[in-house]
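What follows is a single chain, given as structure tokens, in the form predicted alone.
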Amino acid sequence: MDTIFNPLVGGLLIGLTTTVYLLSTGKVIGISGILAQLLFSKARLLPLLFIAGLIIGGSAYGVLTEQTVAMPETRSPLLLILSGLLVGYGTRLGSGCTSGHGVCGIARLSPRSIVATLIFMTTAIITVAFLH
């Protein structure tokens, strides 16, 4: 049962998190962006508070129902560091990530989003094949 119903209730959430800030903001909700924000203007409380509900959330979550995750398997921070550039590079570049495009550009039916997601998850799929 908490194999759907986990997945679920988070993807029931995180819907009505974009709906809300879409309302609220008027402005289209995605991690990549905030993060910008949060970085690079100087409007920086609200992007401030959402990265920290985030953490907060998470983990509250994992605390109150004493969920652990395993951990991967330990690879070079070197590799860690480019994966991270390269994937900055690539949000920036096509104007959105994961969350952006994903969630929110399909839910609105944006052809733009709906080439990013399948690009990244297309993309994923072969790393993962590749890599194991």
Second form
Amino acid sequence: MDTIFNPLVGGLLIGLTTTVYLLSTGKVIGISGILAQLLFSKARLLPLLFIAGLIIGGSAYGVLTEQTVAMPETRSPLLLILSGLLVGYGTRLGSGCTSGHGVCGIARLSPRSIVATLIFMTTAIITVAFLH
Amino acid sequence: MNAVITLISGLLFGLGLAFSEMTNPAVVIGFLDIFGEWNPSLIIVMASAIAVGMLGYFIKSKQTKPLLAGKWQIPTLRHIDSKLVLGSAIFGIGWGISGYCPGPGLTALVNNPSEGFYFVIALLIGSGGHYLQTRFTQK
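To complete the pair, please output the form predicted together with the partner chain; the form predicted alone was given just before.
Every chain and every other molecule in the complex is listed next, the one we just looked at coming first.
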């Protein structure tokens, strides 16, 4: 990435979305929480619509710009499964992920979210340092 | 109307993730690799998203209730407990292993199905494991 255009526009779009969602529905956007609602609550329509939109929006960009998503290398299924298990369990135990704590929580200066973000950033950085 | 806003929010959020390249695990790992070839672009993503989000909370403070709902449903907990610390630490390790957090992991189902399949199935099992554990320990 040699320009700040993509990260800036992407970030502004993410912030705009959390703001519109907050002011209209009264709720914060947290992907791990919305996914848990889809799986384990009785009100499944709204989380289903959000997750469907997320998958369509997240893959439409590549289709529209005819840009294939570059992969670092083919990774072992075992590592991907271990990663998914830890992300799934950890985000529920810690009540949030990158969106809920990292974006929405820090934006409202929640002490829990600031601490959570510092912790998951730190353990992620240490993990990458060990694996690469 | 709620359904329309929710669907559009999902679409725009996914588009934002893709545009900022958060959906590309190579970019995410490059950002986390501060001791290697560091790619700081996600700082710009986080900073710009949080800046707009702060503006959102400022507008919210002028509104008595949401446009489409009866009341605000914003998390109110403030205390820092062992669950928050341990859960966040576990999440960070998982994020560092693959470069996928929940949103980008879900978009990988389309962007990179061979990886997305394994990650998302495990993501659901991990999330379900916590749900079962909570139900079991509450009884």
